[in-house]
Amino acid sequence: MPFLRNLIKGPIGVFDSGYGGLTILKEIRKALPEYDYLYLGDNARTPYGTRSFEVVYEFTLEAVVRLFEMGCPLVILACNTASAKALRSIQQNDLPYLDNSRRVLGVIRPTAESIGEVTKSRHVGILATSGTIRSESYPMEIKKLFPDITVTGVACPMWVPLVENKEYDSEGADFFVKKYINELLSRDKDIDTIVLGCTHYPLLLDKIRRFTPEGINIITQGEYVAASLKDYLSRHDEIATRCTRNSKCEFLTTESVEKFKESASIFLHEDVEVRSITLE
């Protein structure tokens, strides 16, 4: 059944397959502290990066529907894999049926828009999950905006497990961080800008900087997504006025509440109140 197309007010929904989206939420809350947020992590079914397009789309749509049901007029897919594999289908095929007055936005486009002002050599590298690299979403988005930029991508299948298992600051992580950076730079020696195309990767930022040659820019997504959302809301009053503003933030997980609290503290450096839900 389609949703009733009423102009209900509610929080901004933020969705990720796991915990990485908390790095996006953190920057959004910093830029727009007055708004209310509802974060949903599908932690029971993470990671999405190795799943097929069809499964990622199905899972992401379930999350969007749930956030709509909970009153969110706007949902941010704070997940590169979901943005790469599900966003376009949801925007074009599902929103008209669900509720065309609501919006679903992703993290890849805002990141791609920032590239043109950063790179001087016009050679850009992408470090991301296997699913995001295979989707070629970054090269496609960047080429649309900046046809003169050469984009090279490398999958980093070990980086998310390092973060999820709290090994991102260990000496053992050094090998895998250095390995993928070297692989990327060996494919294109002219790269002067590297995009971290996964929301988990900022936790590896210190190591990434250590093993990246001086003079190469490293782009993390949070600040760019937050700035893009702020601009979007300033230009779309019909959405902004439906987003409630009480500076509240709630958290939902499809996994253990205690496990979410423990992991969330790593990303947000604060204690959070969490509820467990199921998606179907």
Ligand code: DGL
Given for the second form:
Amino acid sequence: MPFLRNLIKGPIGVFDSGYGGLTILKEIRKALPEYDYLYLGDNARTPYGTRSFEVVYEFTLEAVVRLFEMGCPLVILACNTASAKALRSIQQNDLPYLDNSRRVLGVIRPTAESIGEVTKSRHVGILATSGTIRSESYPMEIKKLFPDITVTGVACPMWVPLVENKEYDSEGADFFVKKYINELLSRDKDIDTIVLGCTHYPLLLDKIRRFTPEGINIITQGEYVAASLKDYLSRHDEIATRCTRNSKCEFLTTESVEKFKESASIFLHEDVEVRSITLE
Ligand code: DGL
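Shown: the form predicted alone; wanted: the form predicted together with the ligand:
Let's see the whole complex now, leading with the same chain.
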């Protein structure tokens, strides 16, 4: 019943396969502290980066449906892999029958938009999960906006496990951080801008900076996604007025509450209220 659906008000949903989306949530809350947020981490089924298109789509759709059921008028896919593999299908095929008055947004477009002003050489590198790289979403989005930019992508399959296993600060991580950066720069020596196209990677930022030659810009997504959301809400009053504003933030996980709390504190540096749910 569209009449009733339009009345639904609630928090902004933020979804990730695990903890990575917390780096995005943190920046969104900084930029838009007055809004309420409901974060959902599919920690029991992470990582998504090595999964097939069909599986990532199915899992992401389940998460979006759950966040809609919990009253979110707007859901941000704070996961590049989900944005790359599921966003378009959900927007085009599922929203019309789920509830066309709600919105689902991703993180790839706002990141791609930011690149044009940063690169001088017009050669950009993308470091992301295998799924995101294979989807070619970054080159496609960047080419649409800036046809003169050359884009080279390298998959970093070891980086998410390093972060999830809290090894992002360890000496052992150095090897894999250097490996993928060197691979990227050896494929295109003119790269002056590297996009960290996975929401987990900001935790490796110190090491990534250490092993990247000076003069190369490193782009993390949080600030760009937050600025883009702020702009979106200022232009879409019909959505903004349905997002509640009590500065509340709640967390859902498909894993255990204890596990989520322990790891979330690394990303957010605060204690969080968490509930465990199952997705299907
Ligand atoms: N954080 C997700 C992303 O931005 C990847 C993590 C995963 O592989 O599940 O792509």
